[in-house]
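Have a look below at one chain only, the form predicted alone, in structure tokens format.
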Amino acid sequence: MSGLLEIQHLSKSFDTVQVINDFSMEVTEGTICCLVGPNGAGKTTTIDLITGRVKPTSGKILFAGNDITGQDEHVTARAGIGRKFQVPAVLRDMTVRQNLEVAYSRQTNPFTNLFTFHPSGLKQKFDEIATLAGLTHRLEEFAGNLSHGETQWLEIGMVLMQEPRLLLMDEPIAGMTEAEIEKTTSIFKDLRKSATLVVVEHDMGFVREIADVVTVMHMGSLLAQGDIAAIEADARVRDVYLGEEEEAA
């Protein structure tokens, strides 16, 4: 069986440097894939040629089976992929609620979506992602008082808000405390029941409580796929990422 996602020997230069060198991934559907390196391996451009933010230099991508490649941001969010950024992107001025609900509507002026008609699908939409979140007490709160971690779950909703089939999150709970961290774990837990996630990150103990597959880059190129038992067994992942402390204790 194909997967939601594929990426076909995709590479990337910027003028003469490449950066991402014939590089291949599958993520099955209802799974979530932690993408691990260090730094530099090419992790967020890879999300960034994914969603179209950057145009790759050759190779392919296939989301559902339909070719994306080079597709902008706005064709390739409609077809079903939504990305959340290392640094939250909410709108500081506005509360809880109004940020979800600007999230939901498929207009671009964020200001005609706070008085337009709502669907009805909206309030179920809406309670079922502020309860995912943990935000149900923060509604009427500005977004701009939240906690980094309550903010960082804030935009984790307004993501989920647009429907996406599948999730791209970039280094999720950076700066969040060990609670905020545990909270999270939570709700990606959660996440992986109705959507397909891709998840950049460095936490390690993160990535092994979360994901069914980790997949390696290193310079630009796979450097090796599997559950984390494989991948934290795998000399070749020891020597240029996780380094050698097993074998040192």
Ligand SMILES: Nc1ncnc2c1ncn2[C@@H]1O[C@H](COP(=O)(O)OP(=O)(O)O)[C@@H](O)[C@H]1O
The other form holds:
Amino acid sequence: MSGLLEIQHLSKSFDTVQVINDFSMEVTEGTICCLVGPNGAGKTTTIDLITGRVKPTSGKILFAGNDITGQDEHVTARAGIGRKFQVPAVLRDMTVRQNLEVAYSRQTNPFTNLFTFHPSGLKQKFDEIATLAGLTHRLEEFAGNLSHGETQWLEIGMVLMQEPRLLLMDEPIAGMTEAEIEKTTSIFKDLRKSATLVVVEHDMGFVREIADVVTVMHMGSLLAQGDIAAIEADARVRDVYLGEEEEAA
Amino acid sequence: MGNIYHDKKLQWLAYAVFFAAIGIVPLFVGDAFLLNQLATYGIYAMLALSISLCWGFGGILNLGQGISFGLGAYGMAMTMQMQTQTDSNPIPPFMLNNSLEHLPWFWEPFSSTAGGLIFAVAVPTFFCAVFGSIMFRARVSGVFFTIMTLAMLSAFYTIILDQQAYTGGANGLTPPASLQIGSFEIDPYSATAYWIVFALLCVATVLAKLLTQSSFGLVTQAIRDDAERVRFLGYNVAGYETAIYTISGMIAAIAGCCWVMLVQYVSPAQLDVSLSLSMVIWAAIGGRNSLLWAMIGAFLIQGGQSYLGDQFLSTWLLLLGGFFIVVVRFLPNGLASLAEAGLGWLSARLPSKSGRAIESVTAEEGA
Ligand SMILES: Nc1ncnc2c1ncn2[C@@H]1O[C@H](COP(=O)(O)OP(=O)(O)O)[C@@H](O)[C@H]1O
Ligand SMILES: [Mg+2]
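Having displayed the form predicted alone, please output the structure of the form predicted together with the named molecule.
All chains and molecules follow, beginning with the one already shown.
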């Protein structure tokens, strides 16, 4: 199988600061790739570049064989890339129900949507995801009133409503309890059957559980890539990243 | 949660009652002058509706709605003016006074009534589509967009005022006869004129209400909440913003047409900043998140203006200003918040399904 997502020699500088520096990686369809690295390594910026929120200085991004470099956010989303933000981003003034409904974006044309009142397939998908996210008893609550954990779940639910081929999850378990992390682990493993995941995460225990491949970034460049055992044995990774984690622990 | 204010069926019922109430007005009002004045309230309601749609549901504050209203009004005035011109006398008198010898090219389409009516609505609508799409694609939003609408309004105002030979300048246009549709003349002081405005308001409201309940409406509300987030769901935010801004502008253009049908007069005053500000104040006081309450806001403020304003003159402006501050400070969604709270209180006491739902929630919270 070839890569669903291919990043080739990507670079991005903000003014004079080079944030991403000749970074390449490939994500195989149907796998979970964990993107790790110290704070400021450029993980979130990489996701911004893939989704089109920021445009690269140079380099190329291919998704399912198509060049999506520099495309707008809604274009990459329609192509099948879903994103969960590092700081949970939900529509705070809308109810949980509305958040999930609006995320079900099969039809995005404004004129068609003027005449759409009950999108086909919504009900079934809605019930499935609301149950999965454990939010069935909170549907009429405003998203702004949810607890941190519930907000994380709502945003994961929104990404799932999109039914993307590629899910980019920026620190999805931050602030979750042990039980919630366990649930996330099993959901992510389940998702792998129908989608491909790139997960940015600091929690090495979680990474060990879910990762098929681990990609380590450092100062905007690829430091190492491989399975978890190889990464944990890598001296350079221990130096710049894991050592730091152990000290912190 | 169980608040009947949010019950969709009851909302439609409230609209039905509202329109039934204002629909029967001509049956009770014998005074033609008063009926004509009441019909203009329908136009204020249409404008408040258009602001509520764009601002309340789309999150786009437009201080230049006078552009659409004014262009629609000028289009109608041009149509009515041309209806009174004949083959032997093809050029409106004010043009002759400004020594124009030919009818300007942009007056030509208004020589036919159908063409004139279409252009009167199509030109402002097209302007909104183009201006909106340029602005929203460049991701101009929030207060920056509002300032741009204000700047545009001033530009239009100045041009119309300046080009006396083509627009009538400060004098405006005063078509000498009422609107003629085929062989039928619409007397602005008749019940027919009232019902035309009423019917258009009714249709605009029903369509606007349906729009807010459609998938389109859901997306625009999401954009109001967090446009950045909505892009990542696959929606082209600029397209939605342009669409709701244009639909809102089109309603205002139709209101402009009706205005001239009723008062047989248009001047740059229709593009004055104060009128566009008033539209926003009506919606803000009534409740911009509710189409119905925005319209009620227009009735209350304009009604107050006509009746109290005559008696108290300058005190009225102070009253209005004070009222505005109180509402904005304590009722973020205007008088609609009072209705919402009142009906919430009532729902909690109704021995119904919704009442029980509330009890069970309170029980849960207590537990
Ligand atoms: N818009 C921006 N302008 C300037 N610098 C930025 C911008 N966005 C990110 N950066 C910088 O890029 C670096 C990488 O940030 P980020 O991608 O958020 O790292 P990570 O997610 O790996 O912690 C940081 O040094 C950050 O300060
Ligand atoms: Mg980050």
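Just so you know, these numbers come straight off a predicted model, no measurement behind them. Residue numbers count along the first chain shown, from 1.
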property	result
Exercise: are G175 and I231 on one rigid part between these two forms	yes
